[in-house]
Amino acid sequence: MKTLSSILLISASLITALPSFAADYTIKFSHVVAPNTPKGRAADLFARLVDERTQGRVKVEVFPNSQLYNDNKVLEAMRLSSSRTTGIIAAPSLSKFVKFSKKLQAFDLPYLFNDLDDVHTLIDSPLMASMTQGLDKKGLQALTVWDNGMKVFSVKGDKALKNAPADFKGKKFRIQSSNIAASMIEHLGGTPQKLPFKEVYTALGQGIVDGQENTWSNIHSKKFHEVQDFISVSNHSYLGYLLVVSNEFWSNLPEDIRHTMTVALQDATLANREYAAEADTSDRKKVEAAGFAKVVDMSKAERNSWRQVTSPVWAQFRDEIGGELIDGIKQLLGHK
């Protein structure tokens, strides 16, 4: 398997002294997080790999922090675009695609994954193709999935979230636009509040919501820990991003260009996984060192308690996701 260092070395060796020409194709890569997050770093690497490997024929312009679109508007813009030379790539969270494929809700199920290795086993399996079926009918081409990491809970108050539902009662929690996440919060004892990512810091600071669920890289890069008192290391679900592009734009690219970009995406995905694993450790340490929020580890018994409390969510959404798919994922991951 390639390592990140080998990818960067190969990439550097592809730089030639050829004269510079205007790009034949321009791709605007829109995402909502900071450049120093796993997604932001992988997007920048992908842009560089494409530029080098196509020798400037394709120019990827990266727009972080919702500078171009937010995750809702970017999909609309992508589907409405008819240009064959200028395309849009976006990487919204998987929960944004539920309206196109109910099967993708499986990624939001609480405690489906023990760790990121479980996530990668699913993403790299044939089941993933079946989960993205239907996107093409909406004009979208699924390219790959990028990690952010496993989610933890933060809250403002006089104690950490450990006992459910007692510690959640009377508190509002920001969630993504996921009905499964909403049901999970309700079963834990709290009140869910769907808010765009860019509004989370203000909502936490002003007390519009009391807490939120997110990964270490997002908590650190957006400074959520500065307006929270406790972070419970629950690792209860996965936050990942589905990279998509207009099906029309992608299918009309020359075959050699499409192949080169596909390989660049594979290499950027490998790098993204390393970035996410690194952030899971380093960003947690940075949050702890900042001293604003106290980080509280949860015991196996406490996690199992949360697992039991949220288990009805699985039954509630089994028919929507597909019982056969859920059983297939559990078998794939070796879960009972």
Second form
Amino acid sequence: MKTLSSILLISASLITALPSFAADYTIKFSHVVAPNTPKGRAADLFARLVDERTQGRVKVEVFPNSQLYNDNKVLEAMRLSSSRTTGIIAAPSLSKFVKFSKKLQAFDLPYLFNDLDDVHTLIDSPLMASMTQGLDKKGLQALTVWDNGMKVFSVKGDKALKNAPADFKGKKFRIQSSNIAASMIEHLGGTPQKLPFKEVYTALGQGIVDGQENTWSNIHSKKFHEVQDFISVSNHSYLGYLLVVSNEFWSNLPEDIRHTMTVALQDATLANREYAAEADTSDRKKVEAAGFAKVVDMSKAERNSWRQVTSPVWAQFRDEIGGELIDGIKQLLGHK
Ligand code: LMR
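Moving on from the form predicted on its own, please list the structure of the form predicted in complex with (2S)-2-hydroxybutanedioic acid (LMR).
Complete assembly follows, chain above in first position.
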């Protein structure tokens, strides 16, 4: 089995051997987070592997930090593009595909996953293919899923979020464009507000919203903890990404190039899982050491009470997502 260190070793030894000539294909990889996050690092690795393994025939240019597009715009740009030599790859969070797939919303169900092992059980199962089915009819080719991590809640105020709904009452929380996240916040007692990622720091700093839910690497790299007072380690849902490309661009690539890119994606996915596991621990430590927001763990009883108050969200979205799919996932993950 390939390991991350063997991928990096081969990659380093190829660097000196690269001939330099103009690329036949250019791919713009657009994402919204910082380069030093699990997605940012995996995107950079993927770009390097593709450059090396196609000997410069394919150039992947990575645009982090919403430099090129935000997550809604990038999917539109991808679908509208008709170039056969310049493509776009994007990796919006699974929560941002609601316009394209009702089934993928299952990933947002509160307390579906206990940890990333549960997430991988689902992603690596045959159910995953059934969840991305139909994206091709909307012009998108699903490539792979990358992790960020489990989300925690941050808030500005005089105490950490522990009791729901009491501690959420009267507070606004920034969410991604997910209807399930909106309903979850309402059940927890707060008011949801959908905002693009690049507006979150300012919205928190100016008090447009009081809190937000995100992973340690996003909180740390975007300094959310500097404008928040408390972080509750709720691990209530997953943040991960679906990598997509226009299926017209993808299917018109020469077979050998598509194969090389597919293998590079598999290697970058393996690396991404390691980056995410690393960030989960190290970025939490950095946030704690920075001394701005106080980090508060949650007891089993507190976790169970949040699970209880948010459980109606499952029934509310059951028909939209598909009852059979939800039952299949529950069985796969050993839910009662
Ligand atoms: C968010 O909007 O909070 C995330 O989807 C950003 C990201 O890409 O991790």
